[in-house]
Amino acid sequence: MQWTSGIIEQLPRDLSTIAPEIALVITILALILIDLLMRGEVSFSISFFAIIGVFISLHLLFNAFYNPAPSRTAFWGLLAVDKFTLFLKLIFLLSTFLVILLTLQSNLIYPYRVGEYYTLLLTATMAMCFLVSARNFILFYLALETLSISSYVLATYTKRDVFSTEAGLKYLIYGAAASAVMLFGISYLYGLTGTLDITAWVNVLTPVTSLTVLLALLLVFVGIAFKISAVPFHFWAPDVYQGAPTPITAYLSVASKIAGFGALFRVSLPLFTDLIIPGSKKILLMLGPYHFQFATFFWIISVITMTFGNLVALRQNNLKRLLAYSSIAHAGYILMGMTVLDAAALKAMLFYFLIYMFMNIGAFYCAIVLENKTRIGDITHYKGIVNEYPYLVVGFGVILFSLTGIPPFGGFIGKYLLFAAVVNKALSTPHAMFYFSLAIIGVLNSVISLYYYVRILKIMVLESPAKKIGVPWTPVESLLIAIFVIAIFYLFVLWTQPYVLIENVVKSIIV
């Protein structure tokens, strides 16, 4: 009876832990059965619920995320409740609601029954929210896989299209592969530790059993890995960016990104030398040579990572598969953060992260306008179109250069704060050589995209056009774009605000 009176007692207070889950598992519901009443009909009322259950969710996160409660575990430790995971989860409904914006202004969702796709949407965003929040491989093993599943269905979404079944396909396969190594880490993790704990590993780490700890981490990296689209294991990403219909497309290289990232920040958290999980015990973080084999391992993954996705972007005339080696690129400027391992890295990322989210929904906006008005995803037939819509080019330019890294934009930050956490773990440290190495390639690669960011610009702008395109400029494009480039200036100007916000977030699983 006692431990029954426990449960009652506890359950209301661990469900209101994931009351903006709950709202979104109620707005699916709600979607499906609306969706089933107007025996799919296209109809616009559909995404107005959807964005209604977003931002019911949105007001239960703010809710949550200024509750001065401290960091602590809900369901018997299965979930980690703190400010870190409430962040992720805000930059993956803010992402989900922008990516809904995009899917009203695209022409190539609406012929198909629109109530299975944004079921499909917050499905996935819904797993995002419980996959970094997981303290256990069960449970981040099925957020994985109910992401990934939605994924397959998203990208193959425009199914009269062939090359959105070919992403689909693709995207499938190759899921599947790199799911089924995760897995057998996960059992190797099990094995050694005896626990389901995604943390316990390092309990174990001695040098008896370092070598098999090392190789099931890397077996379940090889997982996570797929969804950030690292090398070796981006080969999905160039396909899928490009035969996925573009909201869907930006969607996973944003939000999908991020929340392998945050699968990876759940892992990897251990090896940061000032940081704990909340809720566990306080384990020594400090892991001796250990902690420099993993720093070795990301500096790799990150320069290989950068330096092929910028390489290969240069050759690229689509532009969404151009944006798709753009994106890989981004995954090692992050991974560089990695490499790190300090609270400086991690403040770094999550400021990465916001501004990412801008540019790069943003510049996937771009390019469903471009779809709508030339039906063309060839850069080559964009000549001279700043003739026709100077707006357009004006705004595309400002994400481009933001994604560059260059001032007076907000990806200049993010980019600063990122070589500033390497440069200064290189003066603190006897490894300096090997720090100042990464941040000199890091900057390389910067230069490297500016040439085929601005070969877009130079295209659009100073060629001239073979005929004149005629479609009318809208002002609701206008207003789009006028938020990212807003915001991508805001992050710049006033980049302290939500940077302090972030220092909280991140000082809530600092020792």
Contents of the next structure:
Amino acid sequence: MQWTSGIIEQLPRDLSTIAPEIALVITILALILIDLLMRGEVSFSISFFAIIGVFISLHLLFNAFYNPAPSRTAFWGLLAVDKFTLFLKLIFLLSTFLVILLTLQSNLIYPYRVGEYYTLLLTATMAMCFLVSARNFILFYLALETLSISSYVLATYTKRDVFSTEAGLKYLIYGAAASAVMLFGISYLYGLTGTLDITAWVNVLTPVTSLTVLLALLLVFVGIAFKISAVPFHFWAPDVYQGAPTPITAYLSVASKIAGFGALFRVSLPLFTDLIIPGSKKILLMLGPYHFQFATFFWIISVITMTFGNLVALRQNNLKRLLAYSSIAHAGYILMGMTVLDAAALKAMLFYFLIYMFMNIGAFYCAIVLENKTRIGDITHYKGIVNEYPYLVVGFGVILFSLTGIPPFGGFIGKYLLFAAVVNKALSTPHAMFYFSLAIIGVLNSVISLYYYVRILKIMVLESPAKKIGVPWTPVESLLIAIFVIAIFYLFVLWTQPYVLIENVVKSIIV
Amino acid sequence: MTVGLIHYLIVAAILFVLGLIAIISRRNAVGVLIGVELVLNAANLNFVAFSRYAERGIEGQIFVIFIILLAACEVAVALAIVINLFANLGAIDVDRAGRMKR
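To test you: the structure above is the form predicted on its own. What is the structure of the form predicted in complex with the partner chain?
Once more the chain from above appears, this time first in line as the rest of the complex follows.
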């Protein structure tokens, strides 16, 4: 690091690279001020300001995205500035926008004051943006904790609800333990490498130290696995997803999970050996004997995560709990890409994030609507609901089939790309059976998941209703469901458009 | 015998294990949080020891300041949640908070 030269000269250029985050910070400060100055009937205007802030941030992000400037690092190597991080930030901001829309529709949040709610939501989003661009463990840990602490408060936001409090407590205890364990791992990596650089562990993978390095990396993985709710660090997920206010559940299951994957990518980028890395020959030589060990590790985590998620989801009757297990299973599907560890798999994972965002937030939107109408979270109470709310059931059907990965819906393309990456890898390595078995287990899991997704629809459509609910359907609900359904069909029919974008994104990565 | 790096590492490892045991075995939510603090301080000790004895630069010591700051934030939020739990349930036992599965 050159601390002596060019600090002041580089500052304007470096600051311009974090313009979207600066916009978020200004919005957060403005929200606190507005909330303080205008006590009383300001709930909806505050959400309006939050949406404006997110849009300004998105605008700045798009400007940076279509700027042909080369990838580089900012703030003396602390932050990576490339399209890869910009793409992930785009997903975070879009999902934050969708979650704000969900919040406006939910009956859970608005009895409480919402100034703090939006402040915390945008703080978490800002932390995610820094998390995926961090190249230094201090910034990495700082961003992860900012994200976690905001999420704990958000999960327990409806504080007079016992379930919400329990959700917050569980999230807090598991999260604090996981991040503390991760920190212990980071301290060993620091001792071994002598720097806090996030990918420096590659340089010390020698036969003498490799065991310690792998152990330290395992401890770091605990903290990340907690965020992506990979088995065996998933214990918090079902309870938190069920107890937290539903918009926050959507946020945790999409944005927070993708941020965890972003962090995982940042730490493990040297493993993606066919990406263009400066000095990659040296890294290849270092990684050589260990590369397959990493693949095996991710194979095991991926298989148990998706199998566990799907099998337990079969027995769930609470809709939010069922979607929690389904989202654990989806983390398992995405982790298949980490087994393959090449550029094609990275592209597939990024595409999966895009479609997963629309599918899962859409599913939780349907859960919110059902919650508002019936005040019950149990799917056995939704018998014959199609007679009263046909649009809801059709939209939910599209979303659920897309989550399964059936052809006319976007989820199919996401799964297709993942499986294609696995099979291509199987055809090009000596470990063919290793990858083929992963693909087969993945397909079997998709078949299992079809059962519990269709079971929800079966109850809603085929069984006769017990009594009329009588809460009217509103046009806003039709509009929001239409947004998710159109996005899902768009990503099926015109999937090449975002895919071309993702190809550029992957080309721009700097380690 | 002079105290060197290895001694600090052993103390930190013992602290880490004790912290994990506290996290796993404690019923009381505050007890669990104290376990988390032990693990964090084990990491702190490692950072400072590496920075001082293995001449790994000043970054480790800077990191420790950040960790202390964040631990304080985390405890502030944690205690708020625990107080809220007490207001709702009348207890701060972790296993009392298991009503959702039923």
